[in-house]
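Single chain ahead, written as C-alpha cells, the form predicted alone.
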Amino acid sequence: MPSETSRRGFLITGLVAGGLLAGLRPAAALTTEQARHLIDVVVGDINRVINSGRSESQMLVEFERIFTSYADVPIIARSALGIAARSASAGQMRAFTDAFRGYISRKYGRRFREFIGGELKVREARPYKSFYEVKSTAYLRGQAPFEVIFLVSDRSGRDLFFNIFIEGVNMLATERTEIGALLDQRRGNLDALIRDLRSMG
C-alpha cells in the first residue's frame, strides 16, 4: 500500500500537471462539512443512477447532470486544453467547454456504469493546500474495494469539485494528455476538435 506522504505527492503532482494549483485561490469560505456534504450529495446521485436499471443512454444523460450540476466543467475544460486555451477566442472557449461536458460526461458516465450492483461510499473529508479532499470507496461485485478521490474547491463561487481520481488514475492529467493529442491530430484546429468532441466519449 502506498503511504500516506506518497498519495500526497501524487495529487500534487496531478494538479500541477493540470496547471491548476497555482491558480486556487484559498478555500477560506469553503469548510470540510461543506465539501463533504457536497461530495455526499455527489456519490448518492451516483449510486441512484448505476443502480435504477435505466439504459446507458439514459444514464448518460443523468450523468451529464451530475457533471453540469456538480462539477466546475469550466475549470476541468480549459486545463484540458492546456496551453492552446490561451490563444482561444472567448466564443471558441465557450463551444469547447460545451463539446467537452458531454465528452468528459459521456466518458466517465460509462466508467462509473461499471459500478453497477456496487456503490460508493464517501470515507472522509479534509482540507488540503488550498482546496478539500473527499475520499470514497467503491464495493463493486466481485472485485476488491478501492478508491475514488474528488478534490472540491469554491473558486468559482460555488462548492464544486474539480478533479477525480478513481483508483489513483487523475482525471485532470489524464484528459489534458488525451485532448492534447486529439488536437494533435487535428493540427491545432480547435473548431474541428470541437466538432468531433460532441460525438465522442
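Superpose the two forms; the largest set of C-alphas matching within 1.5 Å is the rigid core. What you see is a predicted model; the values in this text were computed from it and never measured. Residue numbers count along the first chain shown, from 1. First, how it differs from the form predicted together with its partner chain.
- With the core held fixed, G53 shows a CA shift of 2 Å or greater between the two forms.
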Contents of the next structure:
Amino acid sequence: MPSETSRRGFLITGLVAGGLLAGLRPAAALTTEQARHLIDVVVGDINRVINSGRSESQMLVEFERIFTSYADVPIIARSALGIAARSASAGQMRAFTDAFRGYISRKYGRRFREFIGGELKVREARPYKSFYEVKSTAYLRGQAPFEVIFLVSDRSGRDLFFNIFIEGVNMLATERTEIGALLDQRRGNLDALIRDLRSMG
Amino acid sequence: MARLAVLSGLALLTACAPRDVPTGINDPYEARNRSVHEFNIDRDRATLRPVAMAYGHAVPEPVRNGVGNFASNLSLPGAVVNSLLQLRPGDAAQNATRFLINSTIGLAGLFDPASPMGATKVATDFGETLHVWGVGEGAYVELPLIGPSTERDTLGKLVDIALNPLGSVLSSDERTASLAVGVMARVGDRYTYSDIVDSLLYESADSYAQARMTYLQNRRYQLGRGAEPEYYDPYEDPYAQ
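Can I have the other form now, the form predicted together with its partner chain, not the form predicted alone?
So here's everything in the complex, that chain up top.
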C-alpha cells in the first residue's frame, strides 16, 4: 500500500531529522511532515494502548496521558467555554482549564476504549489556512472503517492537536454544546461549573 | 421500472448543482422536538436499550454480524436506484456489484465477502438524492422512534420506503421478514454502539442539543462527500463557532 510505504518513509526521515520528540525542536513553522509526525506518534501510542491487553482502568490512565501530552487543552477549554470565557477572570480561566483537562481526558479516554482491538492508520496530511489537517482511518472490529481527522497547530508554542473530527462530528462543537448546557444548568455560575467539572467526564 | 424511468427523467429535469451544505442550526420546532426527544428517551430506556442488551448478550457476535449484513444487503437495491437518480453511476455500479457478490457467494447476504474485494458499501438514500437535486436541508426534526432528522431527510425516508425496489419483488411474507430483520439489525446496532449512544443520551447535560449537533454534523459530512470542510480556527477567534 503506497500510503503505508510513505508513512514508513516519513517516519525514517523524521527520525533522521531529529523530530522524534514533538515539541522539543527549536521554534520553527510547523510543516506538513511535522503535523503528520505528531499524529503518527499519537496514533502509535493509541494503537499500543488498545492492543496492550491491559486492564481497562490501566488503559484509561494511558489515554489520559496521551490526551494531556498531545492536545492543546487551554485552547480547547477556552473554545468550549465560548462567550463566557470573555468575562472570566484570569484565575477562573486557570482553574477552569485545569478542571477541563481532567474532564476531557477522562471523557475522550473512554471514547478511545471503543478502539480496543482495532487500529488507527494515518492516511494523509495537508496544510489548511494557518494549521494542518491530518486524516486517519479507524479500523474497528465488526464495523465499517471510518474517518478520524485531527487538526494540528503550533500556535501554542508546541505541535499539538486542537480538534478531532470523527465522521464529521467534532470535539470543539460537541464540547461547546456540552459546557454551554452545564453552565446554563448552573445559571451561568462558572465557579460552580469548575467545582463540578473536577468529578465529571 | 416505469417508476424508475419517470424518476430518472425527473432527475435530469431538476439536475442542478447540489445545495451548499449549511453550517448553522435551523430548529424552529424545538419545543415540539424536545417533547418527542423525551418520548424517544423513555422508549429507549424502557424497551430498546434493555432488548438490545439482552440480544447482544444472548446472540453471539458472528450471528449478530450476519443479521446486520443481511439487512444491509437488502438496502442495496434502493441505494443503487438513488445513486442513479443522483447521476452517480460509479456508486450505483459499486453497490450493484456488492449486491451480486454478497447475495451469491455471501449466502443471501449473511456474509460480506464484497468489502475485502473492494466493493464496500456506498451509503445513500433519497434524502441525499434530494440534496443532489438542490433541495435544502429544511428544519431540524426529531422523529418518534426514529430519532434525529431534517425535513428533507424525513421526506427522503418516506420516498425510500415507497420506492424500495424489493417491495415489488418480495412476497408479503418476505416483506414482513425483511422488516423484522431490519428491526433486529437496529437492535444490534444499539448494542454495538451502546457506549457512545449511552454517553450521548444519558450522560450529556442536554442530550437533545447533543443529539441534534451530532446528527447534523455527521449528516452534512456524509453529504459533503469529502468536500473541503470549513474548519474554524479557535486560535483566530476562540469564541466563534
